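In the block that follows, a single chain appears as structure tokens, in the form predicted on its own.
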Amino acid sequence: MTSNNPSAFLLMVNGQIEGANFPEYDDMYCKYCFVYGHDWAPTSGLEEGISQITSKGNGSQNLVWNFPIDITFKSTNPFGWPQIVVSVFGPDTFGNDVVRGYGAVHIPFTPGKHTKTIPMFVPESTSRLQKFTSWLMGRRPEFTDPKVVAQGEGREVTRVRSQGFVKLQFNVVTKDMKKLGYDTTST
């Protein structure tokens, strides 16, 4: 049964977190989660996930995860368009798992196949004493909730350092957006 007057549209996303480039680090894994507005609701798929640990190949600087993403959202309003937040972790010199990078990107608006590269960053200590103490204790600065990366509030006072890139591939399908008056065709 199809409706001629839909009350919501669907955004279907699948793809993968292909891999990363962190020249200084090895043996890393990633986590992802989605951040979206109040009018959005996931209808199927996984909202978050954690990958396997991967190592660099011989002579390669790239880490390969090929970690699948598959989710469908329902909404009545494009405000709060979904973003994917990726966090990358790896061991420090003492074997503790520490964050190696945070990054976020909006799900592409246009249907089709898309490849995105996310620049990653890590929070920094504000003083040399804090930096030394955190290194000694194995507790580096990190966000308690990685979703803060996709939000603007409070980020202007956070000191960060750029570090590495993560590559994602998306396949995006929309349904009923045109019927609700939204044009997502590329110009």
Given for the second form:
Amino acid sequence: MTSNNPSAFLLMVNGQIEGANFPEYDDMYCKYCFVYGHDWAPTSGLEEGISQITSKGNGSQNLVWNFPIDITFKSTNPFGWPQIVVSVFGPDTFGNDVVRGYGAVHIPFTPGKHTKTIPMFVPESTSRLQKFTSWLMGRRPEFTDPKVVAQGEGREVTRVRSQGFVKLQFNVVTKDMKKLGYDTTST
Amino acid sequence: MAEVHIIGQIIGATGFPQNSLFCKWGVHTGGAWRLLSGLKEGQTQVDMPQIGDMAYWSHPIDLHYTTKGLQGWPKLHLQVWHQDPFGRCQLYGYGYCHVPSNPGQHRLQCTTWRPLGSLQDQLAQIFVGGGPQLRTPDLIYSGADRYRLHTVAMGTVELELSVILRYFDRYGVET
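Starting from the form predicted on its own above, please write out the structure of the form predicted in complex with the partner chain.
Now the full complex is given, and it begins with the chain already shown.
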């Protein structure tokens, strides 16, 4: 099934959200979604997902999700290369569900196996009073749309605090990028 | 015409005297280059790290250039600023690095420097903050008029950039 003049290339990604490292928090779950440009379209696989709730084991500081990711994209242009946006949530002292971090990273560009550790950050309250009331009421500052984390515009007005890391593993396969003239690795 | 895609992230900064940093960045190219899509300048979020020393921005960069020549290969220039709890901004460093010219994924460390003023300026800076800044930011990435400048080293900015080239082999360019 070889096409002599392909008009689009395919990007197939599979992998997992392996786990996280948050020294101060426990009992967390994560959500992921993909952000991509106008020229991209997912052809198969799930674009979003929610994981299980995990706790730190005995003597280990690691939180493990082992959450599978499997998606294929089709595109005519590398501009708008897909990014995975991960949001992590957990309970606060009163038991409310609050956001513990947002993070985003581009899907790797070269075929092969890749491991990425991404920093996770939360928006900061503007004043100390707001910080106290949000702690008391359980309603912390959040982004209305987590996809903001994958964009460059409008970020200059946000103040955030980074407080953990999430480890991801990817296996990437591309099809027809060379035929369309794109070089992703040095020859 | 050949095309270049620069896709990646400004990951963060480390080695600065205080955290609560943000970065203003821009990409400068020569006359033969034309930007087809993407934003060629921007400003990151302000990050106050809770663990460790590194401030994380994870700011995405996605640029699509088309070019008729190799001169003026894109240069990424940065200004690292510090925001204090009162909301005042102070310059912490200038830096630049060339976008890598071979396709693939690259991890870059961009060193930064800050202009050093006279002894009175330095003393005032300890108490009040502020400090000398460049009048025109193109001195960050050009070597033309630098000999009169006296600077001091500041921290490093980490970037991860991937370069995808298209049709470069048609023109006989080896990368």
